Structure formats: C-alpha cells, structure tokens
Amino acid sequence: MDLKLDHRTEDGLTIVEVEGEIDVYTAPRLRELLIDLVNKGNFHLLVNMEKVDFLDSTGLGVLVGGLKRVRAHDGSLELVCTQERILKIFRITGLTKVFGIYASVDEAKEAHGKDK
C-alpha cells in the first residue's frame, strides 16, 4: 500500500490529509512534509488519519517529531482519528495524553478556534 499526502490551510490551521499506510517505508515522506510545512511557518497542524490503514512505531515517531517541531514555535499538532485499531496504538503508548485527538476535522477546527 502506498501513502497519499495532501494539505490545505483553513482558518489558520494546516490540515494534512493522510491516506494509506504509515510505516518504515512511507513515514519519511510524511516526515518531510511536516518539516517542510513547519519551515514555511505553518505551526498549527491537524493530521487527518481517517483513511490511514496502518500505523507502526516509525509513523508514531514521525508524529511525535512533528509535534516537537511545532511546539518549538508555540504551535500544535493534533489528529483526527476514529478508527479503533489506530486509536488503540495511541492509548497503549500513552500518546492520547500528548496529542489532541478529534472525531472530525470540523470538531478539531472548532476546538482550535476556541484556543485562539
């Protein structure tokens, strides 16, 4: 399975659409995109993982690395995910306490608007 990446900015929030598998082979592409977005001044990221079929430890590392990068600029990196098999990974690793995880892009946008 390949990894499809896209991004757009809405209301000061950069939404990263991810589809496919985030693993040792594809995670570097996501890492490069997150680094590029931060380098271009996008410090509030929302990664939509609703179409992610698989996530391994490499993918988790990329997300944590992205979070560290945006936090260095007082930014945020939050996730959209409702898939139980993916959410379970975040719960087991304790990362539900680190990432804001939302049920939809709209819910995340609403929460982001309140934080401003």
Contents of the next structure:
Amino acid sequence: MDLKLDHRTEDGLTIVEVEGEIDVYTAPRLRELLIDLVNKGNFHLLVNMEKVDFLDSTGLGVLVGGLKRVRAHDGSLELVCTQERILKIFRITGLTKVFGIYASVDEAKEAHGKDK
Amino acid sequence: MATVELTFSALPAHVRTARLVATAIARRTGVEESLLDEVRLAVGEACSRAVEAHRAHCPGEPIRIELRDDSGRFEVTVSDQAPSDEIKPEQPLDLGMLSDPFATGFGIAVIAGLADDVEVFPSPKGMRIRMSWPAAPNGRLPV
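In place of the form predicted on its own, the structure of the form predicted in complex with the partner chain is requested.
Next comes the full complex, this chain leading.
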C-alpha cells in the first residue's frame, strides 16, 4: 500500500492523518508535508498513526526531524498510536520517551488543551 | 537447505518488494505468524540501510538478499557493496544525533531489537547483515 496524507486544524492543533506504509520510499513525502506545515506556521502537530501499516527507522527519522523543527518554535509533535506492532518500534528505539503518544485524537486534544 | 536469492537495484521503491518476498518465504518456511511482522521490519531495515549506502557510494551496483531455510531456522542475509561506516548499535539515544534523512545506527538498532539472532559484518568492501528466526523443521507449519 502507498502512503496517503491529509491534514486539518482543530482547536489550534494541526492533525496529520497518515495511512499506509512509511518507509525509505514514502517517508520523503511525509517529511515534505511536515516541513511545509512548520514553514506555514503550524507548530503544534499531532500525527495520527492509527492507519499506518508499516513504519521503519526512516519514518522514525522523519518524525524526529519534525519534532526538532517544531521545538525550535516552542511547538510540539505528538502521536496517536495504539497498534502494538508500531508501538514496539518506538519502544525498541527509546522514542516512547521522546514523543507524547496518545490512544486517540480526542485524548491528545484534551491533553493539548490542558497544556495551553 | 532451500535458498532463494534476490538482487535489486539500489532504489527505495524496491525495498518494499524485498520485504514482501522475505515475508512470503518466511511464512512458507514455517516462521510463526506472530514473528512475521518482525521479519518484515528487520529485512526492510537492512535493505533500506543498504539502499542508502549504495546511493551514497555505488548507486549502479545491486544489493543482494539470500533467504535460507536451514535446519529449523529461517535465515536472511543482506549484502551490500558500499564501504561500511563504523557501526555503533549501542549508541545511547540523543535527539540531536538523529538526522532526519536517515540514521544508520538507528536502523541497525531496530534490527537488533527485532531479529532473534543478528550478526553484522562490516568491511571496506561492503556490509553483510545476517539475521535468523526459528522456523518449522520441515518447512510450513501444519494448519
């Protein structure tokens, strides 16, 4: 499956919907989207990974790159993910300590609202 | 011992094909369904690393994968022909260290965390990553 990307803004949070496989072939498209969003002043990003079938270290690198970019603007990049096979990759690499990971978009929005 | 060999050009689009082939053969070899995601990811990581290395050093050379059914183990060897950088799989995580194009040590760390058994052989003539998982002794598991 290819990669499908979409985004919308709700309550000051830019939600990036990702569907499909994030690997060495498709990750550049996600990188371009994240860079574009940051360049347009969107510094609070929530990446919804619930429809991601596959994620490798290239994809992790893109997410870390996005995090570095938003942090340069005092922003945030958090994730929605409940799939065990995807969470496992974050655990192996220690990235569960780097990203806020939520069970749903609503949960993330609520947490983001409290942080304001 | 049954062996499947695959060579492919150093293009990111081919990594997915390599993952699909490896997963299909792992299933046929009798690797448990619960391990197939790990096989898919580890083989993908090894191939991604090889593609990136070839694109930097020798884009015209092919990457080679051997998939072997060897006495109750499913063994995968990914070989590239790019000179290996120093490998530090035990590097502690440091956000500043992680580049967003690709972090070689990061990929190796993922493989080490996934494969049941991993050996990495770096050399000036290329890197070989051998990994294996338990499989049914006589191939496909009974249904």
